[in-house]
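Shown next as structure tokens: one chain only, the form predicted alone.
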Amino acid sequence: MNPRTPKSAPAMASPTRPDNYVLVVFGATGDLAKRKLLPGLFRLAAGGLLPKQYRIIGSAPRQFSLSDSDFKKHAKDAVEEFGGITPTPEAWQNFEAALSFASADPDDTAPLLAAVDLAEKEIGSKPRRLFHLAVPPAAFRSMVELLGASKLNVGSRIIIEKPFGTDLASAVALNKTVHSVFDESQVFRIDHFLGKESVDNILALRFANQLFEPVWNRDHISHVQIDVPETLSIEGRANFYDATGAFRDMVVTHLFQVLGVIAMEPPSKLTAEALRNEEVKVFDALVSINPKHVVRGQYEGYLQEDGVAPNSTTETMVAVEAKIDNWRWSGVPFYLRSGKSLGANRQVVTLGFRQPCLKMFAIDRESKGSGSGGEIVIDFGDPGSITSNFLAKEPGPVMRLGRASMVFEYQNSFNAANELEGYEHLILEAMLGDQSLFTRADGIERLWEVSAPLIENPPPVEPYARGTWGPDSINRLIAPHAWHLPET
């Protein structure tokens, strides 16, 4: 894909655009409204994906507002910094003239009804409307109930961000504020990794091909692993990331939902209901996480780093060995794998098939768990790749074998420029309301249950040097398997 290149509508795209929208970005000042969704938002008005007549609103708190031209200055900087595009002068003025900021406070909503009654009114013909939560999770609650009091939230839809609670008790008391103001038919938890082209492809790999869907179990599969090391340290985020960790940011939020495209069994159909189904009857499935088969690491320094606590315990890093109870998984073991500082920027999964049961080959020992017996590695990073790794004779008069691979890349397959970010994939569906992609709240709740053992009784992280995979336990957690990654 041409990062300069405004993207176009998707092949898969639906056959009509949503309705028209007065989209409300609460948080517009903050980064991830400045990486992301600005960027985002233009990118699909410019590919032709937003609705015919929309607004868009941004808002923040008092302190932080601002007029709508600097708002519009805001989003355009944004845009060229974060969206990989240079706006032509005609697409930028149709999106700024869509551009709004107003201010919103819980005992102060006056200048947001205002915008939002004006856009209505300026679009006609009683639009809907979408308020996205890019604020801290502490402002979640607050958000809601002011969007409840101003009754904001008839007929409405709401995304809000992650992390959504910090553990059982915080998901069922959020779950039930938010369903004091809105149905769960109109809230859309929000995952950027399930709005990822490369994770919806698992569906496509999985129920699509005869090839793969037979030996997607127990009895062909001895491991799957689920692994997103980062690079980056905490990046001046101390505040959050102290009281938060590597688990509860990354594996409750991302790798588990991963897990639960992994896992699935075959829905009925590709609807949001049968979809979600599947996924929550595999958290219903799920062992409670045991901390004895969890590593923790704390990456050197981190104790230096500003506003961390002198004597935090907090991980940077995290290994996780999970279990699935039921027929299809049953004795196969999942790794989950994230952190900071780690040796490469990475989001993949692997699956390890068993050996053959008939050795007619000498295979080397010392390979068992590398891939030896087969794997399927899926690069879901953007913009991803599926690999078969296998064993194959290696020309020459001698019986020896080799590693081989076949490789898909969407970079070289298709046509890029259809493809959407995970950000933009996702907003783009809630405006259609359909919540396929987007976490329900008795699965998010699932989650946190089965991690309580582990929040309640967390091993002591180990130290690791920054550049590295994690402890050295992490090799014992999997043993007698590997990690695909480093690659070798």
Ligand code: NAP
Given for the second form:
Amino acid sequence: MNPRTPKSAPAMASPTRPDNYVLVVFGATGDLAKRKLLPGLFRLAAGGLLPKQYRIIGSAPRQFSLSDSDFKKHAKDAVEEFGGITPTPEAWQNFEAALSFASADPDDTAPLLAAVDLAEKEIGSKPRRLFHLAVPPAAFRSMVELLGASKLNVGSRIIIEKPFGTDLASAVALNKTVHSVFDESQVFRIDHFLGKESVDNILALRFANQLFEPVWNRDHISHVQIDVPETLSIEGRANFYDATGAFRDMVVTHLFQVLGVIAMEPPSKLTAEALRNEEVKVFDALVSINPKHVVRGQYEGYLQEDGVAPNSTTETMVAVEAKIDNWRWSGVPFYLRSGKSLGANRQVVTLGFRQPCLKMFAIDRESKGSGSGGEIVIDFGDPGSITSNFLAKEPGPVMRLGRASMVFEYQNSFNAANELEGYEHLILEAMLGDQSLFTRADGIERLWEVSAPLIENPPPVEPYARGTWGPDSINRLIAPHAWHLPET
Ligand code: NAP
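Rather than the form predicted alone that you just supplied, could I have the structure of the form predicted together with the named molecule?
Below is the entire complex, every chain and molecule, led by the chain shown above.
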């Protein structure tokens, strides 16, 4: 993700403000809470986007319990380090007055129950409750059961972090546990890519304009790329990464979700139900991944990283050809690539257009790009941009074509101060009860189902040098097209 420039708190774009809330962050001492949740909650509060009355209870297992004052200090450090904003004394005092800490363990829920009770009494007249499970996936189940056993589930909402399962069987089992305690309408499975302004903007681009949607189909598009390379290596997260790999970590969660937004049919209206129905229809039409159309790479030196198994075959990058068997996309391959220690940090969707049916012009190789009939490039890294690449006549006496582009850049076009970071956006939507940007049980299960052939029978990993774009076979995978990245 691109570094965010320091900015002020986001301004309130709509008068909708959530009802009064008690928010419990399980895993409040963890990395996600420090880097995203606590800074995000402060920015929402400073921007006037949190409810009029709210309390935030940090929670962790008993052995890691903090005092209220230690938690407040932890939160302030997190906001200063990761919030891109220096709190004014007044804004900080208001925010920290809402913070407290309570431990929670399956065999001892008393401290949490007492903290929630106190927070509710302080706010008065029955505030809503939201629980955010920012804990390791192995703890999702026990946290859900704890909420059920203590009756805190009643009338509450719950945000569940990714990854939701590691294969079809585990996702089905986790959904079963969740549904034994919560109704689906209470559940918000988070994928922070869906909280990005620029991913939302794909919906606006497609469905608020008559320009693009008529060509957004197999008649005009030759192929689609969803490319999310990262320069970071596994950065000391071997325990998690070696058991997970690039496919589970990035493709099943983030990249397939972006595919859902790119490929969906126009929803009949902008409601959570209509949007998620269309997204799940895309997932239903996905053809099971063929391992022969997948490249798994492992960066050189991975096996020497601390904590990695000496003979690990975990992939640190993956490129997948996905197919959608429906009227709009039949015959159009979708290429999904992501991984560690690659050549750049980018988040890019490219739609390559077919060549015009009448070849009036000689097109030299240089002017081809990844779509020789032009391309639409959606950069959904924050703050994001949309570029249309096409061919134009170069000035001069001969009819010679050169590459030209039209660019829309978010940061130069609107008031960037109103931008919400993915987590800020999603926490706000969960408080408002809008599930549009959250994955549904059947959708996530279907994604694991189409992934099963690859998970069960993965091709061998191929080495690649750090800082490159993966093993050479990624180019054979996408041929006769070419990867849009790196941009030359
Ligand atoms: P983390 O740094 O390991 O922190 C996890 C938190 O959960 C800590 O507060 C930890 O307490 C607590 N915890 C550990 N075991 C627990 C258990 N059995 N029961 C209850 N609480 C327990 O992990 P993280 O990076 O914050 O990730 C948390 C979740 O967010 C994961 O599901 C992850 O996949 C997801 N996520 C993280 C990121 C990210 O950037 N970090 C991004 C996207 C999604 P102690 O600190 O006291 O051990």
